[in-house]
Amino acid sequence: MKIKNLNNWGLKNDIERPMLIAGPCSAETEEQVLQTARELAKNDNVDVYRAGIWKPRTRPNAFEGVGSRGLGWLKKVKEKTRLPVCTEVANTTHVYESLKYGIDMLWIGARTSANPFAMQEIAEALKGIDIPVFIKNPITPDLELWIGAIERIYNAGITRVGAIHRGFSNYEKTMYRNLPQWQIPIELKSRIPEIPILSDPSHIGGKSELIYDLSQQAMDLNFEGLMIETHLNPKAALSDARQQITPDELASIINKLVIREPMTDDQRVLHELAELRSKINILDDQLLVTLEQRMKIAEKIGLYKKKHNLTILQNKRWEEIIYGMIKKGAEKGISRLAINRIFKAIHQESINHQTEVMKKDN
C-alpha cells in the first residue's frame, strides 16, 4: 500500500508525534461543542477535534446523538479555531452529510469495521474523494478482518488511511472496558508498515484513570498517535461519561507523556541491546523443546484416555492447572491475564494433540 505519511494529510502542518485527536464523545449541544474547542485550542498539541453525531448505541433509547445539525457546529468550530474537524460514520448517508459540511477527516468505528458489507457501501461512497479515513478495530479481535476493512478504504482511492487501536470486547471481566491484545496492532503494523495507528485510551481502559498509562504504553509501542475522548464536563456528559477527561487533564496527561525515539545509532546501546536479545533467543529455543516435550507427554494421555473411553476435556484437572499457575505466576511477577492466555493456548493445543490421538485408527 502506499499511504500517505501523516505529515501528508493536509490537516495541519508538521504534525509531531503523538498526533492528538480530541474532542467530546458527543455533540450534545452547539455552545457545549464550541466550548470544548476553544479550550483544546488553546493545547497546541491538539491537532484534530472530534465529536460524535451519529451514536451507535447497544440499547435502545441511549442517547443516540444529535444527527446532522451537529455538523453545523463541527464547521463553526472550524471556522471559529481553525482546528481541523473530524466525525464518525456508519453508513453512506453519514458521508454524504459529512462531505456537504465541509468535515475533514472521517473515522469508521468497530462495528461499523466488522461488517464488510457497510464497509463496501463506505468505500464505494467515498471512491474519487480526497479525505482522510481512519478504521477503528472490529469489535472481535479479528486481524484479517481490520485488514479487510482498511483494504476496502484504499482500494476506493484513499491514501490517506489510518487505524486505530480501541481494544477488543471480551466475556470476561476485567481492568479494561475493552481489552487492549496489543499484539494485534503490532502485527497490523508488520504486515501493513506503512500505516499510521493511533490509540484511543478513553475505549480502552473505559475509566478516566486509566489513560495515561494507557497512552504511554501507546508511545513506547511507537503508536503515531492518540485519540483521547475530552469533555467540558464529564460528569454530565450523555454519553460514556466515566471515560471522558476535561481539557485541563489532557493537558496534563500529554506533557508528561515519555516520548521514545524508535531507533538509535549508539553502538554501546545497540551492542548491549544484542546480547541482551540473544539470551531472550537461547531462552525462546528451550521454550520451545520444552513444549515439544508436554505434546509429547499430552499424546500419550491421549492414548491412555482412549484405551480407557475417556474424554480428552477434564475440567477439574484444568481448573487446578490454571489456578496453580496464577498463583505460581503471581509470585514470579507474571500477570493473571498473561498466564490465562499462556495456558489456555497450551491447554488447547494439547486438546489438539489428544483429539489427533483419538481420530487414529487402533
The other form holds:
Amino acid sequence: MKIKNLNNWGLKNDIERPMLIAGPCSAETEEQVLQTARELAKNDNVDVYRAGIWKPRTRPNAFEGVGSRGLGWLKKVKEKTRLPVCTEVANTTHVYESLKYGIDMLWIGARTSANPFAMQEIAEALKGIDIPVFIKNPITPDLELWIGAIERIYNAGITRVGAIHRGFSNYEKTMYRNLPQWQIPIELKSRIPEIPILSDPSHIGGKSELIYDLSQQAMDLNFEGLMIETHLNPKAALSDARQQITPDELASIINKLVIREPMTDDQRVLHELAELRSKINILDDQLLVTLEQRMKIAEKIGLYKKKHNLTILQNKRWEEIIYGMIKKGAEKGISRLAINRIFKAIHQESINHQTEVMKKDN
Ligand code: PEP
Ligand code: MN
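Rather than the form predicted alone that you just supplied, could I have the structure of the form predicted together with phosphoenolpyruvate (PEP)?
What follows is the entire complex, opening with the chain shown before.
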C-alpha cells in the first residue's frame, strides 16, 4: 500500500509523535463543543479535535448524538481555533453530511469496521474524495476483518489512511472495558508497515485512571499517536462519562509520557543492545531444546499409559505441576498469571503429543 506519512496529511504543519486527537466522546451542545475546543487549542500537543455526532449505542434509548446540527458546531471550532476537526461516520449519509460541512478527517467506528457491507458502502461514497480516514479495529479480535476494512477504504483511492486500536469486546469482566490484545495491532503493523496506528486508551480502559498507563504502553510499542476523550465536566457527560478526562488532565498525562525513540545510530548503544539480544537468542534456543526434550518424555509417558490403559489427563498430576510452579515462580519473580499461561500452553502441547502417540498403531 502507498499510504502517506502522517506529516504529509496536510492537517497541521508539524505532527510530532504522538499525534494527538482529543475532544469529547459526543458533541452535546454548541457551548460544550466550542469551550472544550478552546481549552484544547491552548495545548500545542493537540493536533486534531474529535467529537461524535452520531453515536452508535449498544442499547436503544441512550443518547444517540445530536446529528447533523453538531457538524455546524465543528465547523465553528475549525474557524475559531484552527484545529482540524474529525467525526465518526457509519453510513453514506454521514459521509455526505460531513463532507458538506468541511470536516477535515473521518473515523470509522468499531461496530462499522466489523461490517463489510457498511465498509463497502462508505468506501464507494468516498471514491474520488481526498480526505484522511482512520479505521478503528472491529469489536471482534479479527485482524483480517480490520485489514479488509482498511483495504476497502484504500481501494477507494484514499492515501491518507490510518488505524486506531481501541481494544476488543470480551464476555468476561476484566479491568479493561475492551481487551487491548496488543499483539493484534502489532501484527497489523508488520502486515502493513506504512500504516500509522494510534491507540485509543479511553475505549480500551473505559476508566479515566487507566489512560496514562495505556498511553505510555502505546508509546513504548511505537504507536504513532493517541485518541483520547476529553470533556469539560466528565461526570456530566452524556456518553462514556467514566472514561473521559478534562483538558487539564489530558495536558498533564501527555507531559508525563516518556517518548522513546525506536532507533538510534549511537554505535555503543547498538553494540550493547546486540550483545544482550544475542544472550536472549541463546536462552530462547535453550528453551526450545528443553521443550523438545519434554515432549519426547511426554510421548514415552503416552506409550506407557496406552500399554497400561490409563487416561492421558490426570488432574491430580496437573495440579501438582501448576501449584509447584506457581510457588517456585514467585521466588524467581515470575507472576502467577505468567506461570499459568506458560505452563498451561506447555501442558496442552504435551497432551497433544501424547494423544498422537496413543492414536498410532503399535
Ligand atoms: C467513539 O470513539 O466514541 C466510539 C464510539 O468508539 P468505538 O467505535 O471505538 O466504540
Ligand atoms: Mn466514546
